[in-house]
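As structure tokens, one chain now follows by itself in the form predicted alone.
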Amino acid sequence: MFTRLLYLLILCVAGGVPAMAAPAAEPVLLFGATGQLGSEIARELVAAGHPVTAFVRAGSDRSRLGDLPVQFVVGDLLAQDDVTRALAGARYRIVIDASARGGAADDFYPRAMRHIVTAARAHGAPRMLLHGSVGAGENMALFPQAPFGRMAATLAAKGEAEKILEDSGLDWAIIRNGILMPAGTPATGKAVLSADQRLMRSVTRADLARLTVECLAAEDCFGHVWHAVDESLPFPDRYR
């Protein structure tokens, strides 16, 4: 209850209280489903009653999803035909992108986003939620104390992907994470979404998954960029 009230308070400060009437659990197409964050999101979606289809690469390790009743579609995010085929295969109303590519200093993120947006527009999936990173694009300038180093190019690419989504005409939401706790760290239940884009805080993947499903049920979560914040977890003093 405390987490929910704090979440509402933050949204009020941002300019609006979300409509909390939960919609029917609609089918979701999930990109990045086999990853550490994506698999947590898949688990939370299934628990909330959403039918989940995971977009996976051929030969990808599906073990994190092994016990979940999810469907699979095989393809490559960098192949427009594969992404289009995935969106054309069912009437998805919701698309979630939790894909990641370690050290992607190339155009992976904007290319993948262009493919998803093109297919979503063509096949009637109007709502999309993107998991991104604190420091993406212009947000990097708010953290001069951050040792981004070689990550700077990747964050620039992620910022470009965010802009593509924002300009897409889809109903979008972006949830950025700052400092991810080690994989498997239990949820605290205290993470919230903040409209304050100056915040760099720690968060668990399990809490990010919970926040994802809560965002889907809150109309006013869309049209905004959020930073995931958990003040109960430690974070470096330089971000205070």
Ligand SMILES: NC(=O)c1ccc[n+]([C@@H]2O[C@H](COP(=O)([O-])OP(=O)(O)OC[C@H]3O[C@@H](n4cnc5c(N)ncnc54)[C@H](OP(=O)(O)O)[C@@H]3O)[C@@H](O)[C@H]2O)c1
Contents of the next structure:
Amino acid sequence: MFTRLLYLLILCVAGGVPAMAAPAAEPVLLFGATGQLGSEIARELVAAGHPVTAFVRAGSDRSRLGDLPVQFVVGDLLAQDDVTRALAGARYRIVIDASARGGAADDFYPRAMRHIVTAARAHGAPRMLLHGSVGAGENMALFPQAPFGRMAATLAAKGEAEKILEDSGLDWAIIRNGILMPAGTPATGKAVLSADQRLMRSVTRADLARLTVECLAAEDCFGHVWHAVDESLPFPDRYR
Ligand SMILES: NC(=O)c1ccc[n+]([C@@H]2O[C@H](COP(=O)([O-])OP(=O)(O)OC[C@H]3O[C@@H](n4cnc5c(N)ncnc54)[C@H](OP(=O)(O)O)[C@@H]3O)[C@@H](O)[C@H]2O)c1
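Having seen the form predicted alone, the form predicted together with the named molecule:
Now the complete complex, all chains and molecules, led by this one.
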């Protein structure tokens, strides 16, 4: 209890997400649920009482979800019909995208986002939270020292996806991560969401999952781009 109060105090002092409202256990459709980040988010959502539907591909390995009590809907984010069918199947209040392109081309990100936004608008899912990347789109210019290299094209595509979401008319939130710690790194409990888009730091997926669920319950998390920041973790010098 004391740790939680301390955390809230740190959030307020750090200018992060404002004090939380009572958690609303609304139904969530989760893209990327079988992934390293998505499965952590699924676990946190279930713990917070949200009914969760995981959008998975026919061949997705569901093992990271273990025996979590989630529903499944099968489809491909690159197929508009699949995404539309998923959104039409139930009244989701919240959509979360924690997908990553894997071996697909960079245009995975704008294509998938267009499909989600089209379906969400058609079927009345009002809120959409996207997990994005520090450096996406115009944000890249704030990190001239960062050796993005091949990632620059991916970040441009991620920026396009963010823009599609911001222009969608949905109630949106974007949580960008900088350097992700290796999957399975335990949560530190010290990550916060910062509105300072000049910050690039490390973060664990477990902490990102907690921040995701807290964002859903916060008064003022939506309508903003956040950078997930954990000052307790190491950060590579070459990005400074
Ligand atoms: N900054 C960093 O250091 C860093 C490093 C890695 C990732 N990231 C970013 O962090 C976020 C999460 O990454 P992650 O590594 O946790 O992801 P991940 O483990 O690679 O998981 C990706 C998820 O997306 C799903 N997916 C991919 N293509 C799909 C499609 N066509 N249709 C439906 N689902 C599809 C995958 O499904 P399957 O199970 O079917 O494959 C999987 O569930 C992403 O935004 C990623 O770009 C950042």
